[in-house]
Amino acid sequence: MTARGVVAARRQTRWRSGLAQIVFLLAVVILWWLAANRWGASPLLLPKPQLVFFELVDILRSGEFWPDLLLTLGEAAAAFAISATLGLATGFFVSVSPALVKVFEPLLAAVNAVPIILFLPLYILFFGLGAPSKIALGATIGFFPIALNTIAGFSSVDRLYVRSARSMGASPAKLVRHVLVPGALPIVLTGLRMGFTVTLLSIIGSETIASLAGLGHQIVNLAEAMEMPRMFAYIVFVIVIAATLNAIVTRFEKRAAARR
């Protein structure tokens, strides 16, 4: 097959996919518009599409918005950085040995199957009801799949080329940046993009459970203040926001992959 073949086929899988979305999409709206309208659904649980469509204009016609967006977002970014400094770095020190990968990638994966968001009150206790607990269990749930992409990354590396490297006389430095990373940067690419959508929905959730504010503390305000149509239209909001996040964080992952 021809470069133009090629292109043209991922071009055309592209545009599948996303008409395949588009249609699951529309048919989620339309099965909750027929549950709203005609299948008799509660209002309190399912409320109609299109008053929570109304709601949705209305709150950001307002901006009401930006102090929780930019709180959640604040404290995802805050959070991320840390777990991926720090998960970048164990990762990377733990893969050096291959004893110390027998060690701790067991300890580390054990640790990664616990609901980390359980101990949100010990976070609390510590922190306080403020960002800086929101921060702390982000930072603490991102930290694993970062942690463990990167020990699998920096050991799938083909020793071959590593001892190529060596015999010819890399020191350190350009072995790292030439032969380790280059091997490595698919994979801790992917923890990194997994690190980020756990920190973010781990902030949000967590703002559901205990929070001074943030999308997910005005979510359940609304929820207790019974406003069903706008509770939905901020779940869209955050949906959309998540989404929109994710996409941009797996296209740089693309690029950064393919300009290896």
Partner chain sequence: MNVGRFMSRFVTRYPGWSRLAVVVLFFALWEILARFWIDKMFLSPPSRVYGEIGKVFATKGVPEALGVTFFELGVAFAFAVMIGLALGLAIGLNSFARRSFMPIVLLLYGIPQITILPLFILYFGIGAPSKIAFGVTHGVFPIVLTLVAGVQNLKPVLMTSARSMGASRWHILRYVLFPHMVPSLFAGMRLGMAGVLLGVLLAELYVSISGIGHFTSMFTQAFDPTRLLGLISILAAMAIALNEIVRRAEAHFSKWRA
Given for the second form:
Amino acid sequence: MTARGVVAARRQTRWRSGLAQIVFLLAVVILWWLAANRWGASPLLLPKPQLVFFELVDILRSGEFWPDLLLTLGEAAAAFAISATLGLATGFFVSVSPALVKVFEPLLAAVNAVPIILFLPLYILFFGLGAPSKIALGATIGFFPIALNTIAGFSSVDRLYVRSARSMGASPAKLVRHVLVPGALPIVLTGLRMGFTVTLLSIIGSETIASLAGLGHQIVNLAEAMEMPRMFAYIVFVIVIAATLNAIVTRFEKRAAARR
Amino acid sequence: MRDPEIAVKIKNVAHYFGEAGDAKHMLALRETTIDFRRGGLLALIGPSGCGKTTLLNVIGGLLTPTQGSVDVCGKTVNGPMPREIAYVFQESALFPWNTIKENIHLGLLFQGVPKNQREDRARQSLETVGLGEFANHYPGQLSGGMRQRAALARALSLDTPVLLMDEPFGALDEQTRMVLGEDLSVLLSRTQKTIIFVTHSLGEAVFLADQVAVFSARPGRIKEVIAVDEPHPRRSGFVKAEKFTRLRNQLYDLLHDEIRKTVDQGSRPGAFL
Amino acid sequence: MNVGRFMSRFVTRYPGWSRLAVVVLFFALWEILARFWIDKMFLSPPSRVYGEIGKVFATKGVPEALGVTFFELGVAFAFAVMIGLALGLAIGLNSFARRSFMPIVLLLYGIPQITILPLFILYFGIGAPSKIAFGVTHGVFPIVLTLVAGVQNLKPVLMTSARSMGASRWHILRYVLFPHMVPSLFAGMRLGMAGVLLGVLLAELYVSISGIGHFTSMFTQAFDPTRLLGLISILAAMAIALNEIVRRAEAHFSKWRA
Ligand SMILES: Nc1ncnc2c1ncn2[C@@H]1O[C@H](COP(=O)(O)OP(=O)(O)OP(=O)(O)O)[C@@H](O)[C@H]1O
Ligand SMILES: [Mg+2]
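Next up, can you give the form predicted in complex with the partner chain of this protein, since the form predicted on its own came first?
Now the full complex is given, and it begins with the chain already shown.
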């Protein structure tokens, strides 16, 4: 196949998959509408989609979501900043020596296999129910994929490049700047993206499990008050926010990896 | 009018890929009619993309031709014929999750050989290709040459009158190819098998074949068949014989024009852009 | 002399011991911090947590809650594997299904499921069913995705050669497709287990009036880090053990890949 043919085929599949998604979403909404309006599903279990829509409009118009949204995003940003800094630094320093990689990589991977959300109660005991416990947990959860991918990224740089750059007289700083970093970048970026995703999830998750504010907490509140239409509206809102953020980060990752 | 001396009878076979009217509709093999006699090795040689694999797959029943039909051992081919035809592919087609011996057992199971005969036949065919000691190795633990020998052993164990080999040594280095070629020649001297063997190497074609069929450029057809006429097993000294050089040169001349044509078409498949 | 070189040689020769040393160092540091610096209302030294793990089990209801969680994990994992296997094969083996459903699977996989956790509780109650369901929805997707990817990378020549040797449909399924899928099935199961653990434990922690969540919030409110850490350690050990079982099984069944 020619290069142009490949591009056209890819565009066609993307178009098709976009269509499939839209059809699927439409089908879900229609089934939902039928179940709630015609088949007599209990409004306590399944509110009518039109009501949810009105609630969503109301939430957006009133702007009442801003404090929760800003809190959640702020916590996520703070947690991600911490996990990125620590993860990149740890990953880089461990990857400096193969011996360190051999010791620390399996340890980090082992801890990463444990669901770290388990430590949430401990963090709450330590930091209280406010933002600090969520930020700390988010930072912990985000740390591991970032550190592990940073190690993998720097270890993946072909030793041949390093040796040839050295033979051309590159200083250590130049070596890092021009050989190691560009070589490691794609995998490191993947780690950052994964770190961001799990950090965001952990923030919303800890808000859901135990919290006083934030988007996750808002959903729980509405659930406990049995305000189903509004709760569904919030769920839709949060899903869209999270999906948008993830899409932006993924886009950024691809761009940066392509530009190097 | 069945002639027991004819192993493979190709009648007006032509093949198109893709649907008629589609942009990708294309002629891969021009109308071909030819008979291959029983016994000995027939080499197919020709420019890349001329339809050698296509013809082989049609003979093997893996591909139904758009036109024409093929008889193998007097039976019309429509679908795989595991009792008549065995295959050795270019890349290793051994199942990586089975040991060499298990691979052979599986082939025999697929073919329908009763369980109590499988072990003997597997061991025997492994001995034939000199892999007896490696029966319990996984393909991934063997070298490329050993893998192809194992694939040959699997095909031999099926005990078919016809063996189709599509560039079986294509991925191997020159030295290994030579050794495997000599082994194959020894095998030919001992059996009455008909082998159809696709190759890109002129030397390999002359060294192994009793007949060499030269394909024309894409879309291909068999342009000429050259007889080699040298008894098996052939020794490595044959390579230095005047006859070898003469036949090789003759093939070279036949092929050179065709290859030029393919390249000038500017659309050689597999070429780098 | 050259300490760095000595260390690196030691580490290369005894990686296991070096790792152990790091772990010991970590616990020693924790022990010292917890003993001498940090208020014991917030953190307990590991020696105490270990010494008083019996107290956790002695707490009324804890053994039952742990047993229920283990049961939930097992059932959720079994369901996730069965559903994931069926969906993965159905989607992976058929290129039409793959083109139509894969985008939807990816779309659903991208949803932060934690937002709908309250719904699961509402629909399935606070007992085991909601936790199992939440574990299943977390475990299914990675299994489906790895399986679909696994089906696709079967070398076509293996199918062709099986066909040429006279393999029936059943033969191809049993001797070609199935063994080809085993490694990706196990890889999927490993990721699926991580998902199930996350889902079940999230739901357990969320429901604070029964099960594990009840005791974690009880110990937290009582400022009892010893028992809290004990309970968390038991659950973490459970998670590590389950992960390890799946990982061993994967290694065992992928031997031919070496
Ligand atoms: N599955 C297919 N679909 C469409 N076209 C095909 C297919 N297989 C082969 N072709 C085309 O048919 C022609 C003949 O292919 P074939 O594989 O028989 O060539 P070949 O002689 O074996 O080439 P090579 O020496 O490179 O193996 C080629 O031009 C190829 O592009
Ligand atoms: Mg070919």
